[in-house]
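The chain below stands alone and is given as structure tokens, in the form predicted on its own.
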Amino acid sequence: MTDKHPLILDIKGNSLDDGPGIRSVVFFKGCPLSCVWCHNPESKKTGSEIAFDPAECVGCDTCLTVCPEKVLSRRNPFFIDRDRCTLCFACVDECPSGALSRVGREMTVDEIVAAVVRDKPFFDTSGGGVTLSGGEPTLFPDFLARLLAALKAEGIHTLLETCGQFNEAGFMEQALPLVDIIYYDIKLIDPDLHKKYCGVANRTILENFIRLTKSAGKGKFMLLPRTPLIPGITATPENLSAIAKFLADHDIKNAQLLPYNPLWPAKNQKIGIAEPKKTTDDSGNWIPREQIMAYQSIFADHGIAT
């Protein structure tokens, strides 16, 4: 999609986990990273996709009849032959159960604002607002800036969740003045490991973070670095110690460690990914609470509260 019309995955209201207060979360489609553990794999591509949930399928075979390319078959591993599918969405339009669904839809700035502004009384009473997430909203700097401006015109608190891989000049000039809080992911310090597990090196991410710390220090917005705890990848003493030192070197006093959810691989099957890249032998397990506390102590030793 063009910058003017990114696809929106979803807008979820009544969120208590994506920033302060009660919030509505706008999920953008498209991300410059390709993390092997991505909890929202449907957000990686910028273009539309079709998801198939076999648990919702009622076996009516309506979709098989209406598909003009005949790319649907119960003999296909994931029902849809995606190499031949033209994304006409005839199957989605006719599916009575919702087993087939469109992933990503165009929405204008006005449509997004209209969808979230109805919850403004909840934002105001709880200290909440709107969180822009993804995917990666900064892939679309002009659209992002226009959306942020429209939200601020309604008196709505704004929070941006970002991986940090963005064009510094465009973001700093257009979007940053309109953001109240930034949740900034720092996953791995080692550039080679970052490229191995996230698809790109992390030089831009770390440089952008350093620039943001200077602006945040002036009280213009709140900056909170976050690290997802992925067993054997990000959740190692070596990586977490390196991240904590990096943050301490830039006078960061607060950070967040994101709990690991091992249920993400099931999402891949709905969009036709046969087997996500294997992370580690522990990737199917929850991280024990005592281990999380040990990771928190690494940051505490550097004077950083988590």
Given for the second form:
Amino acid sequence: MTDKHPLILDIKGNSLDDGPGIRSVVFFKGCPLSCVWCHNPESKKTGSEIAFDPAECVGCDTCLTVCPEKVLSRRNPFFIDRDRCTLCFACVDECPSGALSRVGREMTVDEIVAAVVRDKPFFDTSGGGVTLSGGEPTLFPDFLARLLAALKAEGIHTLLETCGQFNEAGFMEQALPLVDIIYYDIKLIDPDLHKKYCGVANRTILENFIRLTKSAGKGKFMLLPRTPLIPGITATPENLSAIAKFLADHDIKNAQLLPYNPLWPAKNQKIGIAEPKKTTDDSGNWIPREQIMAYQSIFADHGIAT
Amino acid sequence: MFFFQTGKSIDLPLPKPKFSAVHLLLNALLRVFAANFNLRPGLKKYLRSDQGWIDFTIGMATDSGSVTASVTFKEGRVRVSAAIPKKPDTMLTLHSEGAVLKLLSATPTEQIFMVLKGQLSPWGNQSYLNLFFFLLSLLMHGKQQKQMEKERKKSKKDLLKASPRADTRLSDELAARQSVRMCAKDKDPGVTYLEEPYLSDLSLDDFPRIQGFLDIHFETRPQICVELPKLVTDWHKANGYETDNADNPWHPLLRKGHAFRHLMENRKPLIRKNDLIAGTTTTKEIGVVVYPEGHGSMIWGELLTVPHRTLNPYDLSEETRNILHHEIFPYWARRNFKEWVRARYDNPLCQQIDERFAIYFLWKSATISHTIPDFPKLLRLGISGIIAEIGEQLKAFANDPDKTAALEAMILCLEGLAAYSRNLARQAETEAQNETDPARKKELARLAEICNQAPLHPARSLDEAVNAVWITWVGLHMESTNAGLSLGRLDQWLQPYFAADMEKCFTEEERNACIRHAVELIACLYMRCTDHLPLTPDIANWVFGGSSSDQAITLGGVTPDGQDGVCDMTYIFLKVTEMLSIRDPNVNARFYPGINSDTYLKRLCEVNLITTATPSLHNDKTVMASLSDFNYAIEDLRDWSATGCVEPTLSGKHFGHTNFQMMNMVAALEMALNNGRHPLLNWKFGPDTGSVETGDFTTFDEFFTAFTEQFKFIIDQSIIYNEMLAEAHQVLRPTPLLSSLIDGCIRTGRDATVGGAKYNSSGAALIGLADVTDSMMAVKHLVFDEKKITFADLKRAVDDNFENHPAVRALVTKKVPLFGSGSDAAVAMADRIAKFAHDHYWNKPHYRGGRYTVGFWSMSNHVAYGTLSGALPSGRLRGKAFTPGLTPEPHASRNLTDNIRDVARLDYKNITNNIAFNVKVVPAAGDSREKTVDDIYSYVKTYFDLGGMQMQLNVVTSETLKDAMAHPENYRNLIVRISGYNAYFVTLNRDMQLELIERAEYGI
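What would the structure be for the form predicted together with the partner chain, rather than the form predicted on its own?
Complete assembly follows, chain above in first position.
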């Protein structure tokens, strides 16, 4: 696994949905998984990309003139011929509207801290802090540990969102002592299905989780397993029962079910990925409230609050 | 000559008049008009007042001189001529021949828009202009009313087309907010008697009396009341105005004192059915007060159409219309503030600018009012005690006629107030005798006792104190216009009387009844405050839409000795605010970080959530720090109250006309971009400061200087006008009653209008700080720093309203760091502009001593001034509203925290008249009451911890506002914060509704 400097996709302030209180969320670029439903497709690759948002474009054609490779064309449905694009970003620099933008930028630990520490007064009043998300922050263990240490030095509460696919040795020693809350995704219990839908098997993920449950007992950090509800994939009675049983076996009392967001396919277009095939017949709709309550009861049957 | 007043240079040669078809048509039509009045007795009678024929001349012409006409009214004859006499009383200049045709068939609202859009510029006496419009409407009102009805139907149809079905989930959600109520987790040290300070067990259902008053409030059409102007005018006709019956000049103070006493002795002592408080401001259930020496005659032109207009319609009887037209307005046609200045200073430039609306508006042309009387003194001493104090002081000034007059006038006014109170007591007695319901009979008998005690003598109970406050409030509103006169720290001042009542309770049951009674009594006081409305000519519906008289009440904060001031009455007022959820009184809450409790702040947040928009929240510490250069005694400073909208006044000691003007800063920017010419008015009246087109600006600082030079020019003009109007007030409307209740006036023997108060100032409201800052950032960043575009190209795009310049518009809206985005440079720019304004106003001498203060709030003028402004370098398009107060642009940042941090870190040394920072937050559907309140609290508390000055919330979604726009029947009590005051959303004009909908909305 590479531990070069990560690219930061975005730092989103004023979030009330990514942990307790008012939080800033730092999105890392790059992920070891490739879930078919991923709603942050721009976070999959570790390298920089160019995004084009046709809704923002004012049609001034400045980009067409500045592109040295002439890879931009209004006849191309994705606008950019990414096979020939050298990522020189000349078009991004000259675009007046922001329709062309750079996805992922290098930031030092200090720069990230400076960007989030401005909102520390809000964290303090609301019991909030910083959430590290992605992509997958653990893809960059050294950087992650340095960032966490710097945040802690500022007295900032930290929350890590992870898919669990990390090298446990380094993580447990370096990062874990600096994390207050871990949101840990457990998507599918069946290893074959996990491999099919997420690109890798789930052995490491489940083993890492079990290790964390042992540390969590000591009260240093809070561990919250989360399962995204993807119709026909994760949101099946078999999978959810299996996850609930697995969690109950490891003494977990709280978990979270994340409602499916059907708006994700539109994001792919911007970074040049064709709209993916629908995963199931239902994928264009929100899950009804009654259905979610039925899923919650599966967990409740195992003594787990969601 | 008259029509040079439109701004054409006086040196330009006049184009040779050629008699166009329109010229002939206008003259022919005016002759028809004249013939009607000359030949039809039913119309001719309108040319006469009770004192004789009304003689005046109106001239009309186009800019080019292609059309000219005049109408002369003399001794009951109307004559029309194509020539214009040398000095017409009023001159109408029209920018084109099309405008002439339009004017002749326009509704009053359309006439206003012609003025606002620069198609029509009136000049000269405005009373006569309004009279002329009234005479026109005598012929045209049938057509005008039909036209108004047609427009109303069309607009309703359009709205229903866009949103055919009401979404009752949205209106139900708002209504349901009342049904969940939190309990206090803690008790503030000043809370002695309330077991649970939030009073969560009480709701409106417990108070049928108040529910009845609320229904009246929402269902009664206001009526114009002539009681005040009739009594006062009759008195003057009998006793003279300029001179008395012995032909000696009247001393303005004594004249006012006598006229006021006559008014108070003779007005009807009314007690509203079922009320616990005696006295009314008018004879109507909800009355519109006409102040003839103020802006009263501005309604003259609308006397036939005002019941039919879309916004704010009033009823008036034919008798009222006739009294106003024949007896009142003619008497005051030259005896009002504006016309006094016009006559004395020969229609000065500063006044002409004001009357074009786009640059500044001087509230002093209507009233001063904005201040806080010393209610604690009134409650402590009673009228008798204050008269005794004045009597002592009179001895000291025996040889000074002016001071003697000032003090005698105060006594006359206090005697008038006392007479009114005694009349109320008698009325209560009579009604008690006739009352058959035993419970009400008892209340009326009690009311008679109360009115015999207070305000005549010291108050002893909460009932007496509240009645004393209200009766005095009525008196103050009979003395000067109901606009921004404010009630002050009523929680602090009434707490001793509430405590006295509670100390007399011995059982739990008695205590609960006493608390309940206090809640009901304060609710009655709020409802009393809604018994009058300011007289709003239709133009004000567009400029100050939806505003009531903005009677601010201030709660919480620290006591004069710096202790936590939150007390039982604070929570009782908050309970009433929550239950009633009405726009006026305008409730303001002070919060001192580190001294006031979280329990209190969370309650303020909860009341905002339930009511959607009140109270407004102030940081005590920052407000006081901003005033540290004024040398106010610390104990007086700690006793500040919000006035009108948000402005600080040192309660009972300070005559701070805190809203002497509304100033459009964007006008200065537009003039700087156009070398002194205002584009919409097409009038060059500012200094030469350089041309963008010819490349006069080589650095950003040169352009910034051009802006400050233009700004200086309009500030200076506005201050010249302020001082002229101040003189008019001293002559036409001194305020002896108010002076007797402001510390310093008795001691110095001077009326408040001439500087008798202990502290003096005048406060400006500067509008468009975010728009000017962002525009300056665009110029600096794109033209001078990054050189992405030339100034001339940017100017061209601005002149073209960015049409066909999409890339320039994208550049300015997307690539410039804006105020509210977290940019240090933008905050520094805002500070630089604010500092310039503060320093310039600060250094102007003030006619009463003291200083000019500056604040950044806008009432609703950010919408009106937006309508009157072209596109800006910030990318804001022509005619769009500015941001309210100093609120950042909606697209400055997607993060509320960026907005909050930037506003909080402004240099408040430059902001001495407060701000209005609007934040629209929307609770998540599934969250608990506690979670939602905690979230709101987190933003407000952090903002205060960071040093922010004021914040006002709208807790409502754009979706709900859109539903309310199309289906107002489901939202009669939906209040919204405009910029400093509350209004009922459904009564606002369309532009204001859209501005509220388009404000940034932050989910919580």
